[in-house]
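In structure tokens, the next block holds one chain alone, the form predicted alone.
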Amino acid sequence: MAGRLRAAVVGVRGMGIGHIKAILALPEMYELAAICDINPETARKVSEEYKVPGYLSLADMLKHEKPDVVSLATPHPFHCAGAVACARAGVHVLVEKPIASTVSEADRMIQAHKRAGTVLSVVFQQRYQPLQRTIRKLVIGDAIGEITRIHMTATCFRSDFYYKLVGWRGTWEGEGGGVLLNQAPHALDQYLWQSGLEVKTVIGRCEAFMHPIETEDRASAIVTFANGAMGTLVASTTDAPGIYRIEMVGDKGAIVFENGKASIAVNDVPTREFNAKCREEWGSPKAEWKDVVPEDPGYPYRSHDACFYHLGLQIRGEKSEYVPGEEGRKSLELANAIILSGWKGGSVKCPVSRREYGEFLAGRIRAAKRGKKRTGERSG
């Protein structure tokens, strides 16, 4: 495709502004063509500030502006309808994380863009951070051998005020989940992308521990992977200070990432080999921890601008590292599996049953609405 790509942004009250700035940071690849928001005042202000047409509906924007690319920065329950509408119009899409609320919605989005021959990409900007890329390269390159254990801690703090400030937060209808759908998608993506592992089964626990919300504010899981590796993870909005840590242990050593730094230790003898030959009661492979030094990725982009940059390359048919919709579905599938297991009890197999999860979520939404109605009747 010759010339610049005409890009439009849908949902400009929050992350959409970041998308606009990312587009403007790539003037040789993109031009900002239009914005869209269902709030008239927001649409007017942003339209005037960036001197582009503003719309209140995606349908009108697609009809009148005919953009090449649309970025969807709306709440994730609206991602599916928006992405499918764009595919039918022959428009490429970059969608904020998570790709959707349910894996069945993600399926529809992916299928729609495959049929249309358009690109569907997901915003996982952490994949473009030099240190994260280097960790991924080491693991996939067999630096620590086949993964046998992986653990993720991804905790932060959100107050009651945070949840009350925006009505859809912490609700089944507005989010389809809690911390796993809102705060943890990047962590879940790193958990799967860096390890390169495929989830087999999940045993989860979810609860509203600290906040008066419908969905989970903390979750934990035991994950079994297809290669036999064991995984654990913890996510919450109840911890202060928050912790972001990932441990990956393989047959040859281990990598640990925490708070922006990473270290690696490689055993002098692989664990399985040492285990078979060791004749010492307290014997153990020897290893020395060293800092992981980030490699230069070869391009200057690091965050949302990197997402748009690689999307643009993919659209133009050039070599890219864009994040396809199928990758976005992986972390959502894990989140859905943990939620389903946590609230219903018992182990859940992956891929998650689309029918079962759809019925579960619909039941949760109905129950929440009944509860609100009863509360209103009592207080009235």
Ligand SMILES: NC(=O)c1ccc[n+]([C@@H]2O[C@H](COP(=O)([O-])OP(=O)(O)OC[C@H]3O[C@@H](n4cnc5c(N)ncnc54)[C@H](O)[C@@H]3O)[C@@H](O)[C@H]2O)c1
The other form holds:
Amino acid sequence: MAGRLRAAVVGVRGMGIGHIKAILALPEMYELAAICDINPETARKVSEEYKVPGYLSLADMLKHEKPDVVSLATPHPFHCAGAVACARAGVHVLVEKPIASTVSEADRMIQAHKRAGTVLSVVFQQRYQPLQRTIRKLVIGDAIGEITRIHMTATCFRSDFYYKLVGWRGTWEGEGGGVLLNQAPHALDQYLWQSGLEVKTVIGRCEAFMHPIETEDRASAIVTFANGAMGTLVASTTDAPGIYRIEMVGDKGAIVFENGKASIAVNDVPTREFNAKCREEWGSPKAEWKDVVPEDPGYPYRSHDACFYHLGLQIRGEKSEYVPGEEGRKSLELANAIILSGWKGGSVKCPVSRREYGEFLAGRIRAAKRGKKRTGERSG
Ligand SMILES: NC(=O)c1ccc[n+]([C@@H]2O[C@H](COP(=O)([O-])OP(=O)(O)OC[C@H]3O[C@@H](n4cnc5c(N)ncnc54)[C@H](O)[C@@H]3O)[C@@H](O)[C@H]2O)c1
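Previous: the form predicted alone; requested now: the form predicted in complex with the ligand:
Following is the full complex, with the preceding chain placed first.
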């Protein structure tokens, strides 16, 4: 494809401004064509500031601007309708995380773009950080052997003020979940992408512990993977200071990522082999912890600019590291499974039953509308 791609951004109050800046940071690849926001004041302000046409509806913008690419930075429940409308208009899409609120919406988005022959990509900017890429390369390259256990802690703090400031946050109708859909998706994506593991079953626990919100501000889960590995995880918006940690243990050693640093230990003898041969009461494989040194990815982009850069390469038919819709659906599948198990009880098999999840969410939205108080409610 010759020439610059005409890109337009939908939802320009918060993250959408980051999309605009990322597009403007890639002037050889993109031209900012237009913006759209259902809030007239936001649309006017941003359109004036960036000197591009502003629209109040995606349909109008598609009709009048005919962009090549649309990025969606609206609350998650609009991601599906927006991405499907773009596919029907033959427009490529970059959609914010989570890809959608429900897995069936993600299915529809993926199908629509497949049918249209357009690219659907999901914003998981952490995949482009050198340290995160290097961890994945080591694990997928068998540096610690087959994964036998993995744990994720993704905790942070959000205040009541944060939830009250923007009406859709922490509501079933406005986002379809809580911390698992809003703050934890990056960590859930790393958990699955770096390990390469496939989720089989989930037992979750969800609760509105600290905040007066409808959805979970604290969640934990026990995850069983297809290869038999044991997974555990916690996510919250109730912990200060927050901790971001992923630990992966394999048959040959372990890798731990915590708050921006990572270390690896490789055993002198693989664990199962050592176990079969060991004849000492307190014997154990020997290993030394070493820092993981990040590899330069070979491009200068690290955040949303990297998401747009790789999408652009993919659209041009060049070699890219874009994140396809199917990849974005994986962390949503896990989040939906924890939510379903956590609020309903019992173990949930993956892929999640689309029908059961749809009925569950519709029930939660109906109950919330009836004004049922949910603060302090917990499951399990
Ligand atoms: N990648 C990241 O690190 C990251 C960070 C923050 C938010 N996000 C994601 O970005 C999305 C938006 O979050 P935010 O915090 O920027 O929200 P926000 O509420 O600050 O902004 C959303 C904007 O979308 C507009 N909008 C809502 N429905 C619309 C529609 N149908 N058509 C056009 N405009 C519409 C709203 O008026 C608002 O201006 C969420 O999915 C969130 O998970 C991602």
